[in-house]
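Just the one chain here, laid out as structure tokens, in the form predicted on its own.
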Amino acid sequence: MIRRDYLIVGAGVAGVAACEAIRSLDKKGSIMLVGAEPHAAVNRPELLGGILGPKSSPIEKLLTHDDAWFSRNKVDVRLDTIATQFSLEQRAAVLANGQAVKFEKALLATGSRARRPQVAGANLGNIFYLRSAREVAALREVLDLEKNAVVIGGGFVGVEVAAHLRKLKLGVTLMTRGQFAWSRYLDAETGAWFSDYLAGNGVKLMLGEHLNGFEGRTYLQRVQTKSGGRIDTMLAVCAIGSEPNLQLVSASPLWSQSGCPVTERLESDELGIFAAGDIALYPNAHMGGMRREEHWDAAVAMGRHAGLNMAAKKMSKFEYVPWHQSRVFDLQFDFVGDFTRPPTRVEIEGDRNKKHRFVLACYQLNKLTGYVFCNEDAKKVQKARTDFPKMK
């Protein structure tokens, strides 16, 4: 049997950020990386621009580390592997390949997945659903060869891709059941505003609009609307939200059906069991509630506060106001707060349709809960950041 002081479980950022976070404590405690995927650490905020971008990058150059670094810190990776048991009472995981590995303490950070919807041929090829660097990639193979596209959904995946796949002049519709693009993080005149502005680029939205199947046999030929459409398109993106990847502890007191829950030390009920990233439901001070974050920031930051109470003798509370960085065509976006519901109202500083530089305060009734930036300066976003309120 393999024994290491920590395991962790998951190699996306936020597991390797534990790592580093570790080792800044601990220099001899022995580790272990596991991860399912070929590389870990990919970058994923340039994953999309840059494997779809006109010139295609190798995705050896969007990784936060390379070899040599797990090697200098003494890590032990094993990628391409799947932890398939985790026992609580053993304090052992089982991997794939058999080797069980014993662990003093561990991190869950097994991210998210796409999810699938429950329609008719959604398993048909040049359907892709994207949340690894494989599954961007292999969209990026089949691009030469096809003239338009459908997107499914309008969260911050789809509208991106869709500007992406115009770029490259692929004809591209934007499907989505909102009645604008972002319906979720935007109020109803900017979210005009900025679907106006994606379909003077060249993306043809359709709003309002439920997906309802997929028409082929081997591969793709239609999409089918609620409404009775059917696109003629042999190239479909889905990007329709994600699933926390749970399996591991489904049947464990670590899982909930909003995620693996922890406490503000990013610890578990089960000591020296912490979780971080896409899985974990921690309480927000700033915020209010337990939350779940599946933005690249909030990996890193939870990664790196996971890590450090890991290795240090005293552990501290994880506090985090919630940032998310989008770019589309010309526009920044920076989003900085709560945006699990959109705003009941917002205050505009700035002007929308001239230079597409504003401020948006957004606001639930009387109360702040984030601000919306397009095209600002980032001291302004780290301000706002700082200065958030905490609930009372």
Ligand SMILES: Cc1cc2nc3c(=O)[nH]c(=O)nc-3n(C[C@H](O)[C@H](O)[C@H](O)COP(=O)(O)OP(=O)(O)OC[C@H]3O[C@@H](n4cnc5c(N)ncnc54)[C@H](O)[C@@H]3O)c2cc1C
Second form
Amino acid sequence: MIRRDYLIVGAGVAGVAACEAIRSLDKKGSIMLVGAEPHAAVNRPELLGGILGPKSSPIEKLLTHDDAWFSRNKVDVRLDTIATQFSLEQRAAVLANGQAVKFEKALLATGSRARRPQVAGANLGNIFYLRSAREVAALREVLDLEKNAVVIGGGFVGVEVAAHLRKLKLGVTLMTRGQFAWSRYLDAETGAWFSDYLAGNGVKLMLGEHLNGFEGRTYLQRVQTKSGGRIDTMLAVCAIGSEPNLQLVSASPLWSQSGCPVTERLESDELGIFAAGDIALYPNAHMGGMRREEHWDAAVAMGRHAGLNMAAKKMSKFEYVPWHQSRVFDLQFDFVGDFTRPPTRVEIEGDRNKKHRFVLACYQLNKLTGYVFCNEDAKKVQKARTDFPKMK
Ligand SMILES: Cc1cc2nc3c(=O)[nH]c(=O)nc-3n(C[C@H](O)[C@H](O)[C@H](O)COP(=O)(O)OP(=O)(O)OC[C@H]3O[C@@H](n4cnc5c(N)ncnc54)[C@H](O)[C@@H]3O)c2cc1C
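Write the structure block of the form predicted in complex with the ligand for the protein whose form predicted on its own appears above.
Now the complete complex, all chains and molecules, led by this one.
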């Protein structure tokens, strides 16, 4: 029987950050990192630009840690390996190769998967659902062969992909059910400005539109809209959100509809079992209530904090003000705070139209809930995080 002091399931950024943190406190404890993909964490904020950009980088260049780091830090890495069972009573996991691993402490960091639409034709060829680096690389390979594409979804991945495809000179239609892209983040006026900006860069927008289905035999030939439209295309990217990978712990107290519930120490009610990254449903004293983040910085911070708590004699609370970024053509955005609901009112400082440099303070009635920064100084963004008021 294989025994390890620490078992980390999921070799994405949260899992790798946890290994790093554990090693910083515990130089000798045995660590096993199990990951379904053929490589450990890829720098996702660089992934779309890195692979879809004009000088496409190989995946190896986008890895956050190389093999040498894992061997130097004595992390037993099992890649291309899925954990298929996880027993709370036995404190053991089973790997797809049949091995059972007993652990003292475990971290679940299995991330999320791309949501698939429940429509006809969703499995046709040349429809891409982007999650892993391999999937982005597969998309890159066909881009030189196609002239136009439909991108479905007006969230971060959808908008960024649309911009990269335009830069590669494809005709791009971006379909979103909102009245504008990023409709949870922007007010109507800024949303209209953003639509004009995208259109000015050649992205054809279909706003307030829903996907009805995909047509084709074996591979895609047409995208249908709910309003009866049909767009001829042989390439679609479907970016309609993600779902947490909780299959491993389904039918256990570590499962809930909204994520794997943990305490402010990122530990579950099962002592010694922690969760971090996209799957973790954690209490956020700053924003109020239980939250699940789906962003890079949060996954790094949670992975690191969970790792420290796993190895430390005394655990500490995870305190976090959400922050993430997005780059679209020549606009650099930073988002700080809570965007679970669209703002009911905003205050703008700066110049949206000419200089493309502004800050939106977003409110729910009179309560400040977040900031959107466009082409603003990094120091200003970090100050907003540090000074962000508690929401209670
Ligand atoms: C294309 C794309 C671009 C993005 N760009 C940005 C960005 O610019 N900025 C930003 O803030 N966020 C971005 N994100 C989101 C960000 O990447 C995620 O929030 C973050 O990577 C989550 O990290 P994680 O470690 O929790 O999960 P993941 O990175 O998803 O890693 C989890 C890993 O666990 C593996 N796994 C799952 N189940 C098992 C199992 N049973 N056994 C073994 N392994 C398993 C998965 O295969 C995966 O490799 C992007 C996401 C995507 C898909």
